[in-house]
Amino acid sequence: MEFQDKVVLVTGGTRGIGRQISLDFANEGAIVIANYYHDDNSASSLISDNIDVYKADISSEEEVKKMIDDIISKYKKIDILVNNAGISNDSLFEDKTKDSFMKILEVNLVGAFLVSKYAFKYMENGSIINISSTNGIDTNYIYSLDYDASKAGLISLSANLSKLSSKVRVNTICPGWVDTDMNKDMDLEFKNEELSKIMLNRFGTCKEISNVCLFLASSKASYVNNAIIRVDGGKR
């Protein structure tokens, strides 16, 4: 199998898109460490022979450093890093605060920087995949301006990381609307309005995002570096 015995770290790896990515890498023979922070039940239900879970707040440099140290102590290497963890806080512009804005940046952007920083020196012929969003490119939304800024920053972070080493490829996936818990309670009128803008007339699935992630991490993408791949069904 393509990823037999590869060590894969997936942040936010126990729910939604991250959970699917963790499962798919494990099914391909990888040893997966699924990072999480809040949901112990989702994490414990994911544990298997190929999947371990690790609770850590990726916005904390101390916790990130300990997580990487513990992974290296146990597995000796990290071959693939998927920076997937992300939070959002849709709210009125006037209701946003510096603290709430900074919390989004600390998890979505600074967290990806910290995990990449401490994992990078242990990666040889490796791959980093950052899960951004089309909101970081051109589907901006005033209620999530903090989230959008963090995802635009993540694209920039990817570009810079891709120049650090010829042995570690760094690429970015920008999903559009995906059926996850984050939008399960979406207003139906708003959802239909958004569907009308998508050429395929549906939201994506976690599996469809994971498929692209596994491709980018594979030998089939050996000449793909600093790419930004939209996975949005053809947003109009």
Ligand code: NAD
Given for the second form:
Amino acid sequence: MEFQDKVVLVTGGTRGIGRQISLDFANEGAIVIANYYHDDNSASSLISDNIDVYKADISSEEEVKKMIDDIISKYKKIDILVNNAGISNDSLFEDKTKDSFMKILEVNLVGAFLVSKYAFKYMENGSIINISSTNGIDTNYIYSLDYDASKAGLISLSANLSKLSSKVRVNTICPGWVDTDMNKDMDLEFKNEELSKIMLNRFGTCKEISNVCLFLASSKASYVNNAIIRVDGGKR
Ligand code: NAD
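Alright, leaving the form predicted alone aside, put up the form predicted in complex with this ligand.
All chains and molecules follow, beginning with the one already shown.
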């Protein structure tokens, strides 16, 4: 199996896209630590022989440091890190505040920085995959300007991290619309408008994002570094 005995940390790994990534790595023989912050029930339902869950707020330096220390004392190494945890806050421009903007940055961008920083020194011949968004490339939505900025920042963070060490490849996935809880309250009219912009005429599945993530972490992608891959069904 491709990931036999590899230690994989997936942030936000117990729900949505992250949950699928955790399950797929585990099915390929990896030992997975699925970090999460919300929803203890979905986390405990994921625990299995080779999936452990770890509750920590990735925007807290203290909690991230402790999480990495605990993982290293238990598993001795980290081979693959997937910075997947993310939050959004669609709201009117005039309703956004400094605090609400900072909260998005702290989780989506600073959180990915902190986990990468503390994990990096334990990674040898490893791989980091950052889950950004097409919103980080195409800034089309005034309602999510804070989220879009955080995802653009994550693309920039990936580029810099990819130049840190020849032993750690760092790549970015930019999903378009994916069917997860993040979009569960979407207005139907807006959803239809968005669907009309997608060549494949549907939202993506968590599996379709996870497939690309596992490819990037695998030996098949051994010469792929600092790549940005859109997985959006061909969004216009
Ligand atoms: P989701 O809301 O279903 O899951 C997000 C996960 O992040 C949850 O497990 C949550 O506990 C975790 N999380 C949130 N804040 C955290 C924190 N402070 N510390 C630790 N964990 C935290 O979301 P999803 O749709 O599966 O999205 C996963 C990633 O994919 C996100 O980064 C998101 O921005 C990105 N993305 C999603 C879509 C989409 O359409 N769903 C599109 C593009 C990009």
